[in-house]
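This document opens with one chain alone, in structure tokens, the form predicted on its own.
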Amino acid sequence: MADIAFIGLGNMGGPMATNLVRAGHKVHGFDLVPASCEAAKAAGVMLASTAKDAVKAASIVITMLPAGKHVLSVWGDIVPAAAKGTLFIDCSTIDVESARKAHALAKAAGLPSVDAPVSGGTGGARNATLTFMAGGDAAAFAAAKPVLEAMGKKIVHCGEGGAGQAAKICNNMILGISMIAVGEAFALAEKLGLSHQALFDVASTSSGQCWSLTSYCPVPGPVPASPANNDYKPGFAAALMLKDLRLSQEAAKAAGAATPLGAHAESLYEAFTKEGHGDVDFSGIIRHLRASTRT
């Protein structure tokens, strides 16, 4: 079993670190939020007073942080404190350029690194059923895979450094767009007098089938486990979907790719969050779509 430093013990990082403890690893954690630290401590994570202290005895370092600027700041602080051969894994969802800069920091210190953002939300983090999309060289990925398997059920090597982040933002652009499409369809069905269940029964077994419909249906009833049945408590908050859509559009601009639906999805989620719904599950966008329906 490994000595692991886990930096970032929030809604995702906390449960992920807990699953590493359950798998028998020795986990030293750090977070700036006292409540997150206490929850992790109760789950068996050994708390460190600073990120550097967490890293000193680690053979593997995992970060789960809000944005690229945070990853680069933390890695810039802790990479020099790491022992020779320490593997760095970043599970944050950040922009591709920042991910590549983080890899460069590790490489300059002679350390292997992997960018491994996740899909699966807080439920996947708790249940160790996350999907990891990883970027990095083959040797670093091979070293990271057993650790990632303690936190997820599907681990995909997407390519060199930054490829994991590229896969994540493309996937979540699809997700954001498809949830809007499903929400629009149900809003239209309501206007036409069609029941939620009738539309679900048809679309879930027809050409309209997609994950946003069959696993995360945005109306109460057809999928009991969806946030729609719990007043749209996340789940995956609308503010986080907006963050990912912004990342997709930044990447599209940098790459010269046309993503008109991605851009429109970004504008709709931006409007939804500006209305004060950033902490609502992203499937709650149907409320915004209903309010925008033509009369």
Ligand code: NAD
Contents of the next structure:
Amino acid sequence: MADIAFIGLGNMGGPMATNLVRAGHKVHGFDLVPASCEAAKAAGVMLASTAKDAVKAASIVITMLPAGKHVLSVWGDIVPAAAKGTLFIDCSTIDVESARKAHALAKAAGLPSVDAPVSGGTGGARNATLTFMAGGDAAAFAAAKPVLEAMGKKIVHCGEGGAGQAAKICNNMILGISMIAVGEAFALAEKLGLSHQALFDVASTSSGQCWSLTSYCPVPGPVPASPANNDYKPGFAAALMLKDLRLSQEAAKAAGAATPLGAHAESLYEAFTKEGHGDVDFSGIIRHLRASTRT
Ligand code: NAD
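If the structure you just shared is the form predicted on its own, then what does the corresponding form predicted in complex with the ligand look like?
Time for the whole complex; same chain goes first.
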């Protein structure tokens, strides 16, 4: 069992750190928000007074922070404080460029590193059923895998440094686009007098079949566990979908890739969040689609 530093004990990091404690690791935690620290302490995390202090005792460091600027600032602070051989893992969802810069910081200090963003949301974090998409060299990935297994059920090595973030934003771009496609189809079906169940029964067994329809149906009824049956409580908030779509468009721009539907999905989620629905589940975009008028 290892000494693990965990920086960023928020909605995702708190339960992930708890699962490491459950797996028998000694977890040294730090967050800027006292309430998050106290919740982690109650779950068995040993609190450090600074991120640097958390790292000093650790052979593995995990960060779970809001965005690339936070990761680079924290890694800039803690990488120099880490002992030789310490493995750095960033599980935040951040831009590919910052992920590569974070790897470079670790490499310059002679330390192994992995970017390992997650999907599965807060439920997956609590139940240790997250999917990790990892980028880094083979040795760093092999060292990270057993630790990630204490927090998730599927760990995929996607390639070199930054590949985990690339996989995450490509996947979520598919998700954002496909949810809009399914929402549009239901909105059109309503206007054509076709019942939700009839469209679902056909499309879920035909070529329109996809996860946004069959596992996360944006209208109440056909998939009882989907947020549509619970007044669109997240789930996965529209603001987080917008964040990931923005990351996909930044990456597409930097790489010179044409992603017209990704760009349109970003603008629709931006309009939805500007209307004040950022904390609504992302499948609630169907309400925005219904309210739009044809030009
Ligand atoms: P959150 O805001 O609840 O937690 C982030 C934590 O980082 C906060 O507690 C904050 O105080 C802390 N923090 C910020 N700067 C810090 C610093 N300098 N030092 C120490 N702590 C600092 O966010 P979250 O929902 O836990 O998400 C974390 C990451 O996971 C994000 O990148 C997000 O996009 C990603 N993610 C979230 C979900 C989800 O469903 N919430 C799903 C997949 C991925």
